[in-house]
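A single chain, nothing else alongside it, follows as structure tokens in the form predicted on its own.
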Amino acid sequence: MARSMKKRRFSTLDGIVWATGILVYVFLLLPVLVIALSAFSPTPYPTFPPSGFSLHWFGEVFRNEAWTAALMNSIVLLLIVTPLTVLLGTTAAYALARLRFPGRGALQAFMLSPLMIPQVVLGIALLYVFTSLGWSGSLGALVIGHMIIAFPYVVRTVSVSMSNMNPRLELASQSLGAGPAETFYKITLPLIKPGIIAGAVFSAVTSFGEISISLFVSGPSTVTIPVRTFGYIEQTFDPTVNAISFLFIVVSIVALIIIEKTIGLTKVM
């Protein structure tokens, strides 16, 4: 009797913390699914539910220069600062996972602290110094901001896949007459690829995004599509700005995808 009480009262408490659960996620997926929905609205103006289907704010996205322009400017700075973020990211997990020196666990805590810092904060001070320089609103510029932000996903998923790695392999393949840079490529970088394809995907989405650092560094020449977008929305707000929203949903969704298929999202967040 008192084991059925017991089993009555935690089925209660279960339901309850299920419903809680699922408040939670909706209220927190709600405003995803307006913005994704009225996305295809034919109106001149975002509603939910939309009255009817189109995709006729997609096709405006791509028939107007500006944003053409800024997501062109938005692929371009994807394309420099993802690889440069991953051949560095993946060069310092490698050696701090490695070697032992003084000051070991500060400098990694320094190569992390971009995620702890505001991202205001980092802007005003790049403007600072690129103003400084002469660089301000330059492309160069763009590729600095967004590898300080993009480089501790890289350093954090590449650390995370050498943790998980056996050292002894890579003693195993020295003994046996490899040198450490056949080592490294035969042995090693297999290994670790599937956190170095996250903290790609990681810094791509983080660059694409990012719109903080932009703000303050972009110039009318290097404006991208977040910066576009938030310059567009002061101004009016048709359903182009859903679009746009949509469409970085969608890569986000592919990202999570892709970095849970490699190396999984609870090793990683």
The other form holds:
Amino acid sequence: MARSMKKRRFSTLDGIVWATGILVYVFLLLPVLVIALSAFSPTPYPTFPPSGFSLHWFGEVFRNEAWTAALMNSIVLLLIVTPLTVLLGTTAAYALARLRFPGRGALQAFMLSPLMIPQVVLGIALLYVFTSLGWSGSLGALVIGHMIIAFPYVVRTVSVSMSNMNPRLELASQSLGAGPAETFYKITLPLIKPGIIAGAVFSAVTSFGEISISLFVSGPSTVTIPVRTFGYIEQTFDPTVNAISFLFIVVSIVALIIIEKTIGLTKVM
Amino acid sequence: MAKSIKRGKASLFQWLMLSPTLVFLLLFLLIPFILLFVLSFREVGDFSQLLPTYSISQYAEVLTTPLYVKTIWMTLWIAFVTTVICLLLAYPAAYLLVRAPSRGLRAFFYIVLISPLLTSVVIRTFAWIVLLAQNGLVNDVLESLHLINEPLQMLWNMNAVVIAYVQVMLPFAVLPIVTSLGDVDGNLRKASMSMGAGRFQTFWKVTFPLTIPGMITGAMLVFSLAAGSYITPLLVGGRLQPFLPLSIYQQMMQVYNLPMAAAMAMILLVLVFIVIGILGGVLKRWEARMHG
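With the form predicted on its own done, generate the form predicted in complex with its partner chain in the same format.
The next block holds the full complex; its first chain is the one shown before.
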């Protein structure tokens, strides 16, 4: 390592690439970090660096019933959405990796399509259908909307695990007399567990932060944290939202730690 | 014989595993789009109520009204600009990530890259509102450096939208480039250098072409995200910008003209799919050329 570094002269070109690269990372990281840290400022408007340290704005969040109700809604939703999405995404990714049929590629593209379909289009399509069914504003409508958005992430992470796994292990299991279901449960499932966990984390985080669909299909009793934040920012802004931002940062750090511990960050995408 | 029965059993099991997902996607992804498509042809009365008749009048109105045509061009333009900036910034970022001299630094870059993906778009947009506001951080810094005397008006225009978009969507451009850079065989670079090519020439003639598939994949994602989001434009661009997702939002939630919203949505969908289709075609051709 040291030798190759010495041999490779550090050219101006390297300097430019590194400087630009570092600026890009600063640009990515800084905005949200600045916002989250100024949540600890005692002043009634966000300042950076904070002029003091205070938990006042966190108190505001947890004393305010509208915020705590939204937080509860978001957590309940995430707890319903994650297992359902993981179940659908895992079974689908497994079947797609093993089945051979014409149109398989098209089906795969269709499953990943919620990533590509303009969110506003997905939102109004679901709003229209849910309104016709009388489901609009219900928890069920939000569950379905979030599942559609989070589903592709699970399919992707599980597909990665499926392609890393040796299919001969399944064949061995079957030739020893295990049926397909037993083979799946005892052999495949433990081997693709990292992909499933990473998918679950992505699904949970996506659901927790989802806004594009939620804004269309949520109702007064099913306001989630991002929807309430959106409404709040539109009218006013004070450091309450900074405290919420800090909450989101904490959630994403927890998610990063879980991903790193299970599948490893570099293998996720 | 026994083998084929076994294989049949396995494939039956796999179809059973696939079926709940198929039913779910059919009910909540495919059917909503078909219904939206049908809705886009419905006619509306004077009070935006649905009439039982069908025509292409919504499409005709969108495609002939100068304001809407301008909106469509603006939407494509903003998505294009965002994609280009993302790709330009993504390359050095990906390069640093792949070539970071230590594991710790590599992990750090990765965390910085993934964490925005895990933070709600509302929060990231809020960050830009606070930073770019008249009394925001950017203006404060510029003023204390005496670069400006009066706060600049940086919010409520399309530049603010592009800045926020680039930050939100950059990871989608960086990650595929990282993947393809990581796949480049180190021996190819060594071979090129040993044949006398300089580092820049090696990069331009060997490494860069091999990462074009990653760039195209990133471009597809960024373009479709930038053309279809409405939250960020609504919050930092202002409601009056000529931007198709905003027009769709307004037709749906404020004017209550559902067929109009549906027709605009279909036009947006088709435009995005055309662009993605073209990029996909380029990708296929390029890969065919690379791998013979």
